[in-house]
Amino acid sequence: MRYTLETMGTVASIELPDGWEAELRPMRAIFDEIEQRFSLYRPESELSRIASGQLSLSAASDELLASYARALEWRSSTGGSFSPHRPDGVIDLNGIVKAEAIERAGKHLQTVGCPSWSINVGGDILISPTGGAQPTGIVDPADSSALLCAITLGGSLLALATSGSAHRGDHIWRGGSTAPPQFIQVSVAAADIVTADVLATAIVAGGRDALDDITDRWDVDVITVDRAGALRTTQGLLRSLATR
């Protein structure tokens, strides 16, 4: 059955087998805890208090420091295309913590033995490693009510994340560049949701150079849409296109 939760400024759609709805409560607790800690829209959150100077980074919780350290590792490995810092220097972990929430929720379901499930938070999707292949849609950047395509998740690719400016505006900073992004939408399929989400953001930020670098170095499948509406895809993604 499919359930919906409003959380982290968006909607989570969770599919669970019949009889497993009790797991929605601990999953909501995971999402709420991360939102309360990391949201820069909540002045009382831990990250907001660091941004405002009320709390020093050295006094931050272990959970926040772990996410920040993970984001810094991704900044290094992507050559700065992904960054946890806004141009004004404010620490902003929005590019990783939603994926971490999905990751934690998925680990919870695995720990309790849920046989099949999927978690979709704002279009970022993780499926059960034991639930079999699953067709998964990618939204059309020109029409949010339509699909650009559908791919099959499963096997070594369990996660899909989409980033870009088509529906949320240009919210991804690009090393101080004011030029329009080359890609208005990037979708990445990967083995885990954090890798998928971070690399989708990095490709939007870094453009074609980042796309070439990332697809050379990571085992991911990618589809991009540029400003003229042209598509680029990896061969793996073409092979995973779901047929109706």
Contents of the next structure:
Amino acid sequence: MRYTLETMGTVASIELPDGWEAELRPMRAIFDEIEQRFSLYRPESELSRIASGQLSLSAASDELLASYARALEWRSSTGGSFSPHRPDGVIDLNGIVKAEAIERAGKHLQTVGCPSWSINVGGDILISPTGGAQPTGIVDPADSSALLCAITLGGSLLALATSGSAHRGDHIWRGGSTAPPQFIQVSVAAADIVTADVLATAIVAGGRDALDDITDRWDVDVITVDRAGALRTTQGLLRSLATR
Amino acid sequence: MRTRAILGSILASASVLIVGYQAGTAVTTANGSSLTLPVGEVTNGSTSGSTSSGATTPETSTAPTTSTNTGTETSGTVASGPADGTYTGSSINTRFGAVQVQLTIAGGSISEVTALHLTDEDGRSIQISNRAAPVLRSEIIASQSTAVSNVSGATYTTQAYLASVQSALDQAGAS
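Please show me the structure of the same protein in the form predicted in complex with the partner chain, now that we have looked at it in the form predicted on its own.
Let us now look at the entire complex, which starts with that chain.
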């Protein structure tokens, strides 16, 4: 069965087998907890209170510090293409907490033994390692009612994340650069959703250099759409293209 | 994925050998002497040696005779391969860390290439080339008509979701 719920400013679409709908409640609790802690749109959230100076970072919760530390590790490993800081210095963990929420919800489903599932939060997707392959579309940035292509998730590629400027404007900070981004949409398929999401963001932010660096160093598949509409893909992505 | 990593290793080994060869990097044998190997492309374990002038060792005389060896001469020197045995190449620093290969020569051709060091500074195994290359839309267009269960896109707002393919899939109950 397919279920949808609103969370973190977007919509989550969750596929569960019949008889597993009771798991929706703990999944919603995971999403709500993360939204309440990390949303910069909620002035009462822990992260908002740190941004405004009401709360010192040294007094922050272990959960927030863990996410921040993880984001800093990604900043380091991507050479700064991914960053948990806005240009004004405010800590913005938006780039990682949605993926962490999906990761936690997926772990919950694995823990309770749900055999087959998919979680799609705002276009970032994680599927069950046990449920078999799932054909999964990637939206065409030029036409949100059409698919750019479809790939088969499964095996060692369980997560697919897309970043870009097509839907929310240019929301990715690019190290203070004012030049327009080289890529308007980047999708990354990886073994886990945090890697997929962070690297998709890093490639949008870092352009061609980041694309080459990341595909050299991570076992991921990538498809990019540049400003002229031209495509680049890894060979692995071509091999995993879905065929009905 | 695994296959790709292995292929990457093989390509890396071959490219390192070729780089070393072109740069004149000598391969050191077990007894301390060095020679430059006639190395060609290594594909699926078979070898096609390409011998060029001045690259062969004068004291060896084992001519390539195996069917996989398609050695060609580019000048008047005698086509001769190195003696059978196992050779260890110099360690070369690359952006991926130190890379070193060992190869086994049998019957005048390379029978095996083994990477001795093919990890980055943190000791993780690495993959040499998975770079994204340009493709035409026609190369991926066939997949567009596949029935999918989810759609990935840049984060949409709740409002944008309502007009999305994902919304249509969800209303249809997906699969």
